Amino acid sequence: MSGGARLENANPLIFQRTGERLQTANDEDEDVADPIDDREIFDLIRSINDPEHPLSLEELNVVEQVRVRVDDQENTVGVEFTPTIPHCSMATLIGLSIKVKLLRSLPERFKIDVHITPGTHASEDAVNKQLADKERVAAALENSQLLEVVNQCLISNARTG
């Protein structure tokens, strides 16, 4: 997706996608209380496109269900993501894409924390600080070029596992 620019990670490892979540009758029943859980959040973010490769964040193992935390009663969602290389220049964009997907998909009551898995990126503190700053995130989303890149990451592909 980088339009001819040299890729930072030209040959990333590709991981198998997990199967789709099976829907139960209770999932479909609007009268049954259905708290949001880790798998539901993972299902929202797993198909986000990587900004450099024609692959999903799940296929690159950037997001994993075990790195998603939800407390429906406390209204918190936490996602750790793991860039494919320690000097990934796309880490902030990836984190922003995850955050935007969740902001657009979840009820407003949720506080969303997206950050880099500890020890996996050279600039994790700086990236995490940017992603945690509401004003910086809002300003980033006012930049039409950046918003277009984020939206491209969020476009669903027809790939199936």
Contents of the next structure:
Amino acid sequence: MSGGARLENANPLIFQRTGERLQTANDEDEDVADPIDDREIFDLIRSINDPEHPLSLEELNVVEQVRVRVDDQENTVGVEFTPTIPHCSMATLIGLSIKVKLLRSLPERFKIDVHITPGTHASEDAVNKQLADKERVAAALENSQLLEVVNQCLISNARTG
Amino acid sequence: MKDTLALLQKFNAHPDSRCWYVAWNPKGTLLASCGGDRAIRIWGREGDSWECKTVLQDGHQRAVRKVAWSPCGNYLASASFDATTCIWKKKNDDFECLTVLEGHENEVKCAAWAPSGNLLATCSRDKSVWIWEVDEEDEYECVSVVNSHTQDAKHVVWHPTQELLASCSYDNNVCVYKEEDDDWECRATLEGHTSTVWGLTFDPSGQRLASCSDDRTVKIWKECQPGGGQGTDTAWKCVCTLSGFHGRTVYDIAWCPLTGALATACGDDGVRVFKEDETADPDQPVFSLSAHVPKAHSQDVNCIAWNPKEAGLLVSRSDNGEIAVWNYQSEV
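Rather than the form predicted on its own that you just supplied, could I have the structure of the form predicted in complex with the partner chain?
Once more the chain from above appears, this time first in line as the rest of the complex follows.
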């Protein structure tokens, strides 16, 4: 994926995947509306592939369920992600992949905010600002090469998907 | 005393794509809209509803970000992510692409005509603002490239009567430009916002400028003459900040040339109108929230524009491609 260059983080820590969600009686009841909650958002983003390694963002602990905040009533979703190293140059790409995944999967009414976990990246303000600027995001996604790289990250892996 | 903002009509302008901008023609009879589908649509009123009169396609290879009507109403300029600005000329009910202005390195974010109709300004993610001159033969020539911003330039707007230009940027600042010896220069840098400034609008007299930002505030700036008033540099001071009203980024702001009401388009899906307190000191203006529609659209409101001829007629645009037409009534 990174074209043969040296990997930025050659020995990432790998974390264990959490199990499948347990269904409650309410979940199975067709007449009860399922509000969108943290776990559902996490399920959407956990299997996003890391651009560098054949591992998911969950396995690299880049995304964690505790760092997902959803308010179904207020229509807001906030995701904090933690790059594996503070100078990770893929941070913007990872953030963009998370944002795109959520934009494509969630109802239109949701406002999606993706940030770097505070204190975990050298350029977090700059990356956060880019991810929050929808004009920049829209223009970037019109770039076919970048879109292709993002889509690669979002391909659901048979193993994890 | 009850001010109201009533919905007159809502229609879908750009199906399946985002609608970025909408602009009234100078006569207030037509609306031009543009969007992610790379097309420009011209809408005219038929009785109580709005009908699409023309679709201008094939002008751009990527999304069209903004459109602007020339002061005479016969030309349209469209700014696109494909790094070009297209100039269209009106021929009966249709528009013909006259010329394509190239030069910016990447996405053009805005195009605006000077009140004389002889100058056009464009700005881009490449951080620059370009000033173009147009002659009687419809020939365009770039006369100045100004690089005052350190990041993307988001919007440009001309003073209502003078040849004075203002631009705002991702670098959180607003710049004001004047011509000096055939060259355009940045005369003042207005700092104060803590995040990207998305929109700008002059008040009807041109003495004040309002800016709106990702920092969720609106700032009102006034020009003040430093010292003896003979200096060539102008100073602009922030005389008012409206904060605590907007839940998310304020994407656009428009000052009504007829009534002086200030309307904002916000990322929290709401449309708001502010009115100025007539009794306040002109150097310390006071604005209050006059009308607010919290869920004006189901998604972010990107653009807001007052009809130049009909007082109280307001149009707003949203990410879901919808255009809404409103009637603002104020009891003074």
